[in-house]
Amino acid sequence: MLLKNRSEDGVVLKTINLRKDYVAGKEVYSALKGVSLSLKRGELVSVVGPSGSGKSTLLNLLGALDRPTSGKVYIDGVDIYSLNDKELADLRNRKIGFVFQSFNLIPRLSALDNVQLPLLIRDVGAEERRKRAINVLTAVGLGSKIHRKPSELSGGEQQRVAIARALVTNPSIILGDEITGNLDSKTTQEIVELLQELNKNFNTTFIIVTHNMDVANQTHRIIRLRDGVVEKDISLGKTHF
């Protein structure tokens, strides 16, 4: 089992009044309107709503990939935004791992190679990389084939060795886009038990979003973003399956 650092009140995550403006011009479009949220460690959430609601600038910014207009966002109690850009990217390794719609894995590279990335950028010893690779690979159903290259693996394989190179650095949460939206409804239903799995295992945080509402239900909690605010916040009664 890997070992995590706890925040005394449970706290993960938490958006204080969250603001993103683009400017094209003289206009100015308010992508997100203040969006303040609050999430524990172990939760498994889904962010839904309609095209340009806000949903993948939220995620940009809970990801650290992109900077708010105002407002704050903390992880482990930290606020991310006061750090400079070296310890930004720093804390985006250590704490956050990334899935995406199109698996973005390495064609050359095999499983086991593609999901060490990770740790190599952080400077972890070969011996240790190998080791901590297999283990994931191993927990997303995939120990007997980490020597295969994204070509010789099926689309939902391939997602899951995306989801065990977010896993592999132990990260306080991980940030999913459309992560089945490449995926038909059968090997849908299999990552969704598969993330129901790894969350209930290592108690990481899942936030993903997804225009799916049969994978969205299946979670612990909707965030239902309209217009750059949060419209609904439901909580469907679950911790763990």
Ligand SMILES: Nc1ncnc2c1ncn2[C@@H]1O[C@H](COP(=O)(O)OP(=O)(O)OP(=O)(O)O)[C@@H](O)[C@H]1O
The other form holds:
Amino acid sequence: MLLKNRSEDGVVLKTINLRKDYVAGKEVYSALKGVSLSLKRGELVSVVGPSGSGKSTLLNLLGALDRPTSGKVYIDGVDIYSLNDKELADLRNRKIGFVFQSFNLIPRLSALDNVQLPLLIRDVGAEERRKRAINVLTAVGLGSKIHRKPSELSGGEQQRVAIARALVTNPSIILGDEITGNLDSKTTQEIVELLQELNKNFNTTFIIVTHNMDVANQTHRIIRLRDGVVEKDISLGKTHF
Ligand SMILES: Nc1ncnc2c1ncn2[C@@H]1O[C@H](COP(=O)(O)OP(=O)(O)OP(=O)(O)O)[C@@H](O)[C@H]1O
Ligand SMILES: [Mg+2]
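One more: the block was the form predicted on its own; return the form predicted together with the named molecule.
Let us now look at the entire complex, which starts with that chain.
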């Protein structure tokens, strides 16, 4: 066939009718009630919505941290929940980067060693590991502080290390849940500008959950959840591509 399906061009992540029920005792709670989304490579997307609307549940399913009750998630065209646990863990390690609200760095390791960890798991050689970790730490503005431990860095700097750690494997998507939740407004703005810069320079696809509308308004697209469904999906038309 000569004609390609153009709608699939550049799609890095797609969900079809994604549902998640949590069972607690005799109660079944539907946290996601059918979410269908498509994201292009290089999009910088925010997910907003009231507490309990299903934002973290969605992010965990996009990141292969949990399994849906029904529905599909495709990452780079792969139906990820058709994989067994080992294959899924492998896909998570290769294709997905995570950044958390509380940074989740290893306290006794330097920034350099924290960032090298995901490469260690992937059996990348020592010299290459070091080179790549220094490159991403420089990209996040920490080139001069690579030997500091987390306790010797500010909150914003620790989050930069965590972003560098997510970036170092060159994943298809980076997922962040309230990554500026522990930061003051000035530092929050610096982190938003860093995400924009990385998105522009490396075409990294970001999906970030946030309660902060100042943050959401600086992304390309805002997905608003309510009661487990997409209430609004607004393009802000600021993509660099
Ligand atoms: N493990 C669980 N077992 C039972 N119910 C759960 C579980 N995790 C989440 N829920 C419920 O699913 C719903 C969605 O939760 P989720 O954590 O996705 O919300 P959220 O939008 O991230 O909220 P917040 O903004 O407060 O972080 C909530 O009502 C929550 O109580
Ligand atoms: Mg949450």
